[in-house]
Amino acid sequence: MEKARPLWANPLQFVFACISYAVGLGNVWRFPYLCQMYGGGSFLVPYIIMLIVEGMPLLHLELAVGQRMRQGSIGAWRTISPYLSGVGIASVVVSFFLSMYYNVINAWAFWYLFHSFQDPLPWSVCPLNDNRTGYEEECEKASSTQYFWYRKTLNISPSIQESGALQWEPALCLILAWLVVYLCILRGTESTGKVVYFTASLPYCVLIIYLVRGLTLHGATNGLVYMFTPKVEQLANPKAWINAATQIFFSLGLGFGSLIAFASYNEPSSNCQKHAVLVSLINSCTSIFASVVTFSIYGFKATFNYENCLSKVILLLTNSFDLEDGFLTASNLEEVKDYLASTFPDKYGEVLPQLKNCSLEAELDTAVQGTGLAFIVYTEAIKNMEVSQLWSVLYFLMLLMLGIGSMLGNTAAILTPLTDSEFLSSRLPQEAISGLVCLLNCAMGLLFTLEAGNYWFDIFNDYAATLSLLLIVLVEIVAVCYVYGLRRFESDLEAMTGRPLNWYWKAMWAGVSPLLIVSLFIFYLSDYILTGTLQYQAWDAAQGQLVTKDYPTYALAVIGLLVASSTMCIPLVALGTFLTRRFKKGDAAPVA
């Protein structure tokens, strides 16, 4: 007797699960960076267009496939065609790679959260040197927030070749992060369905609190003006459009199999079209909302640094030229500097090297994304706020909820095909399967807690999923439209939901979306392969800054293996299925 498939308790649980999965760290730390890089308000034009022609259609496709086939990614694509089982396997492989390194971010968030209760915050001041006669030289050359990140958190090695020792404190935080994930997925949709209410809603509460606080900070308007001032010339920049497309693509989590897994637990009559539109809009609105919060904080940080720089210049000139206190101010600084340079050229030339060039525009132009934005820029701003411990606790709780919500989707993409398998489900309970997956991921994730672990984190983050997901989703669209048949799929959806498929979805699936993905695929191939040597950013303790280095040969081999291990699943499984069927057919043929 076939085991009844578990279902979400109600449609709201499913929507919350999708939102919790889709709305993640990329909304908070990559979208604001792209706005900063590609014209502020102008970037919203390509972003919204790509949402319409790429994001919504592809999300609807995956939700519809999961709801129709009622299986995880492997079973769903095998049902469409036995030759397509490799598509589901490729999704599981990519999700496994993602889970390996993504939960490390949650470990770092736990680490910072635990340190957020100290007064003062440990990243707010540089530590004393061994002689206690001054501050650590590395910290003085960099900054207290950079020092805490690179030295205290990562204890980073000078290069990827120097692996170094396991850092036990981040390793313990990683074990804790995996324990939390395991408890959340312990009983499948029964436990996950309850957790997602919390992981999906708490980040919004924190963002609203941060928005109110951010808008009251001195200099917040500088950041908001910078964000919303459009640079129309960026609309002619093809990279702005390409990055808008990739942001939509990866922010929604397409191709991992998570959305197919979630939708497979839906009632067959659920309105997957409405869900696709709703989740897409909420995800994109969250990115814009998070950018407003980020740029208000960013404006405060930039203004604080700018005014601090001005104060130092004013103090230096006042002392060097015996000026009266209060004579030199920020408003007349440039005028007085010109006067001193012309009146006392020799003396001015002596102090000139000590004068730092203060520029608010330069501070705002400093573009940072990823871990640099989350663990350096934000902490730089937080340390200068009143009651900084409170804001630090709220911020890292938000990061944890975003990260754990995404991890629930990542692990569902792995676990659903495994629990769908009769071979495994008949031998092991669901709790044991979930535990083994978490244990294996955690053990392999310890690689990222080595002294060189952050370099390997960047490799997995940059190369484990990008090209693979583009190929996976391209094959998914071709499979639905031209293997299974768009008319047949349209009939299935109408029979399930009682609603005919709109022309918009058919036009996007059959032509616009696949052409767009092919264009992205060509761009990434040219960017990653044809542009020359692949490089990474290494921390130079002596200079207190990042330096560019070339990847060693074995790191390039790992990059190639990461890409090949998932993408090659598709043709190899198809070939294996073809040969197996042909072999069986040959065995069944009568002997002459």
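All values derive from a computational prediction rather than experimental measurement. Under this definition, the rigid core comprises the largest set of C-alpha atoms superposing within 1.5 Å between the forms. Positions refer to the first chain, counted from 1. Compared with the form predicted together with its partner chain:
- Once both forms are fitted on their core, the CA shift for Leu516 between the two forms remains under 2 Å.
- Relative to the superposed rigid core, Phe117 undergoes a CA displacement smaller than 2 Å between the two forms.
- Once both forms are fitted on their rigid core, the CA atom of Phe327 lies 2 Å or more apart between the two forms.
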The other form holds:
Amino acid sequence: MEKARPLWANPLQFVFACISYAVGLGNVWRFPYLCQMYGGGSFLVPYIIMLIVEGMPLLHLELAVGQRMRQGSIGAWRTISPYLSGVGIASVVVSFFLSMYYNVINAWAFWYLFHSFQDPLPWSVCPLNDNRTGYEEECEKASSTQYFWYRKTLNISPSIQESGALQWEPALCLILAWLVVYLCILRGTESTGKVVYFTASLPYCVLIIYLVRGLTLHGATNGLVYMFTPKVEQLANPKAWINAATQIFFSLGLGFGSLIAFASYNEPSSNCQKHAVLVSLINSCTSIFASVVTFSIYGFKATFNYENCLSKVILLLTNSFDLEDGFLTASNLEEVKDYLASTFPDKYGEVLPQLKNCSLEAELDTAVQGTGLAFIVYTEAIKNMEVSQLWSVLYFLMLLMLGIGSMLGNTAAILTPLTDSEFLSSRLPQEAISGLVCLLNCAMGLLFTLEAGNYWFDIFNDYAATLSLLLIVLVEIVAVCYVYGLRRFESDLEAMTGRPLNWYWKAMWAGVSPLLIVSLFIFYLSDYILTGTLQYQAWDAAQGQLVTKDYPTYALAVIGLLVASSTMCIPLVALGTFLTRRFKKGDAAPVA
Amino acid sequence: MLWLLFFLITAISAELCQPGGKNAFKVRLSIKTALGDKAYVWDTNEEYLFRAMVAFSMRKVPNREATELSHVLLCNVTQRVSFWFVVTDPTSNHTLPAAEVQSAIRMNRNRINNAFLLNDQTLEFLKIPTTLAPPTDPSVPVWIITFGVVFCIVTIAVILLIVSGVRQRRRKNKGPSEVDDSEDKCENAITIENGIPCDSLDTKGGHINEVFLMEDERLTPL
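Next block: the form predicted together with its partner chain, after the form predicted on its own:
Below is the whole assembly, all chains and molecules, this chain first.
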């Protein structure tokens, strides 16, 4: 008797699992940045168009494949065509790379979470220097939040060549992060199904709380107005459209095999079309919702810094000219400056170089994305709120839930093919397989806790998944539509779900989506080739800011290896299958 | 004669206390910034208090217990509010060395600040660096405690889940073998067809011909 495939306890668990996987850190720290860079409110136009044209069809395809084949990515693509099992293997390889570096973010979130239980928050004050006469130099040059991130959390080295020693604090947090992930995936869908209720809903609770808090902050409206004012001329910029397409593509987590894995645990009669539309809509709405919160926080931070800058200028002028304390305010600053310039030209000339030009727009224009946004900009805003410990704890709990939710999907993508294979599941129990995968990932993830670890993290973040995923999804669509046959797939789906397939999906799968992906792929390739040498941002402790450096040759080799190891799986496995079949035919022929 | 002496003294003190003079210190107060509505006006009485506080600080220095109010001189008071002060030596007619005054002020900075309801940032002595408060470092960093708690909880949960999973699997494995043992011990008549208990026939997916097994009484118990 065959062991029954584990199922989700109810369809809600499946939807929550997909939402928890798709709604990740990218919604919080990448979409607001793109929105800001490419025209504010008008960025929503290419975003929604790409969602309808690219996001929903591709998501529907992956869910349908998983639900139909009822196996992980390797088995599913082997069933579609034996030559294409390389696609499944490439998905597993990419998922493996992703889970290696993604959990480091959870480790950092844990680190900040544990440090949030102090008063004052450790990133709000600079530490004193050795003879207690002032603050640490690096902290003075940069800001206290940057210092805490680069020095206390990462202890970053000046360049990627200087690897430095293993930092035991982030290493401990990484081990904890992997233990938590192991705890959630230990029992397969039984445990994952219960955890996703939590990881899917808690971020929304925190976002709502933050929305209320953010909108009531002083200066929040500045940020909202500035960011959401549409700059319609950006619609003509091709980069806006390309970035919208890329964001939808990567935000949904297509091509990793996680969606196929989740859908394979579904009842065959589930309405995957409804699920696909629902999940992609919720994902995009969360992005927009998160960007409202982010922009109000930006506005608060920018206004705070602007007012600080003004007070510093006022203090400088008051001290230099011995004006009455409290005489200079923000409103009469300009007139008084002119008056002083005309009355005391020499003295004013001396002071002038130190007078900073404070501008609210300049503060709002500092566009940040990625770990910089999450760990530097947000913490800077949080430290200025009242009861900052509470806001800090809430925020990092939210980051943790988002990160762990995505990790569940990643590990499912790796584990489902492994547990599907007879070879492994007959020899080892499921707990042992999960444990081995977590242990391996944890051990390799310790690389990112070296002093130069953040630079390796950036390499993985930028190159491990981008090109490979585009290729994988392209081959997926082509495989389903043209190798397996769109009509055959359509009749399979109709038989499985009992509902006819809408013409819209067929049109998108056969024509529009592959074209989109090919154009994205060409764009990325040409971008890499045209840029020439790849560069990275290194932290210079002496100056207290980031400087651009070139990658050394071995780092470039690692980048090439990352991309090649996943993309080459597809042609190599196809070739291998072809050759094995050839040999088998050759052996069989004389016997027959 | 007295007038001459008076002019002489004021002239000398004017010489001793000069902005940027030797051993002179500039003081800057930001009363409005610190106290807002409750700010007091800086007048000669406040100056008197200041001179008293400086004299008090100097009196705490060994060998300088004889410092009097008249030895502290203020000059060049501006609207800011800022002014210069020096402490003169009673025996000679020179100002006290800056290092002595500086250390005396540093020792009693807290008292001086409190007398004026100000702090280190709003009552500034230029050229006298403030001693920053050392950070309160607990013996065990707080984060390790939280980390330890969460780590232990997660580890215990993992172990519990693994152990319960192993037990469940062992129970499942023992299940079929228990059925085999009980067939020898069971008193109840178990219908047997060709030496095989009918119950296990069902589990192997065998078909039972109900014509022969409808009523238990028809079969002879063993």
